[in-house]
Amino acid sequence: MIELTNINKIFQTKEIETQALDSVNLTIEKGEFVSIMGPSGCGKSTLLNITGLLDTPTEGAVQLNGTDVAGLSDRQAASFRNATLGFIFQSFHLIPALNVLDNVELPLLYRKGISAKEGRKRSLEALAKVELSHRTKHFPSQLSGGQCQRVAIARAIVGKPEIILADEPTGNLDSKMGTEILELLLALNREGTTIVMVTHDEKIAERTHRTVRMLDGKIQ
């Protein structure tokens, strides 16, 4: 499902060159739930961003579900990302001016072939899955942190992605809410979704199929 081959990423300013990723090789099978751990600055989020086509490697190849994404144009990459990937971030990234239902429905507005009626139906189904059907008309400012993350998960799954990439999805939540979010992700994984999750929490990582540990831009 995911194959990263000899990935290098160098960030360069006028005076400083920083190697964020150093010859990273990683294969993740369809249906796996993989956690990525390591100290701050070790390259975890950079690796996730490259996997999710939010960034490009300086060197190396990325294959997602059999597609060599390096050869895609910006428009093709955006379309592929929208159809194949779902993203969950630590800080939710909900749009304050949109209510819950509109936030969830947003990715489908950029998907060809989905009518407004179908988009609304899928969005309501996604919110039901995260147990927020009663909050459709609320705005992010009216929700708790845990509820905002549930909305973010609903938005991530509304397009029925094959892969979910989660960057510290429980990082801004207390332990109880964090456990609830993890249980949601585990349920999605049991349904067949491949999940890659960056986390600092050993207890959460223990619940996943496999833990990849990073240090100084390398997989240990």
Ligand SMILES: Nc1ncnc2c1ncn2[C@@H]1O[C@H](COP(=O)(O)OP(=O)(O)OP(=O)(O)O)[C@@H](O)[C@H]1O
Second form
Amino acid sequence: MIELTNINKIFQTKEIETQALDSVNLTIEKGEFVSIMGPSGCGKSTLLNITGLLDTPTEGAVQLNGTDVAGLSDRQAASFRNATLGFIFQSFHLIPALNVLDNVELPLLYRKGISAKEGRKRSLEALAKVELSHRTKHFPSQLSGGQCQRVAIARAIVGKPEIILADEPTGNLDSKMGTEILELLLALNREGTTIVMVTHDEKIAERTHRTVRMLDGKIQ
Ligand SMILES: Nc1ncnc2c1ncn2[C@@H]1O[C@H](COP(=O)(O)OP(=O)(O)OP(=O)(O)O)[C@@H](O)[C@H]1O
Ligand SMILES: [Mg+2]
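Provide the structure of the form predicted in complex with the named molecule, given the form predicted alone shown above.
Following is the full complex, with the preceding chain placed first.
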């Protein structure tokens, strides 16, 4: 499902060169729930962004679902991303000016072949899954952190992605809300979604199938 081969990533700024990823090899099977752990700056987000086609490696190959993504044009990559991947971030990344329902529906607007009616129906289904059917007209500023993250999860799953990439999804939440979010992700995984999640919390990592540990850009 996900295959990273010999990935190197070098960030070049005016003064310094940072090797964020150093010869990373990682294979994740369909249906796995994998956590990624390691100290700040070790390359976790870089790895997730490259896996999710939000960034490109300096060297190495990324295969998703058997497709070598280096061969895709920007437009093809965007459409592949939209159809196959769902993203969840620590800081939710909701659009403040849109209400809950419109935030969730947003990814579908970039998809061909989904009518407005179908889009609405799917968005309401996604919101029901995260138990927010009663908050569709609220704006992000009117929600708790845990509710915001549930909206972000609804937005990530509305397109029925095969893979969810989550970068510290519980990082901004207290432990009770964090557990709720983890339970939601576990339920999605049981339904077949492959999940890769960065976390700093050993207790959360313990609940996943496998933990990948990183240090200084390398997998240990
Ligand atoms: N756009 C960038 N330009 C220059 N350097 C970068 C850039 N993005 C990341 N880096 C560097 O690459 C390294 C890895 O960063 P990354 O964000 O992947 O770490 P991380 O493991 O996610 O850390 P954290 O736990 O703090 O989120 C760091 O040293 C960082 O400074
Ligand atoms: Mg990070």
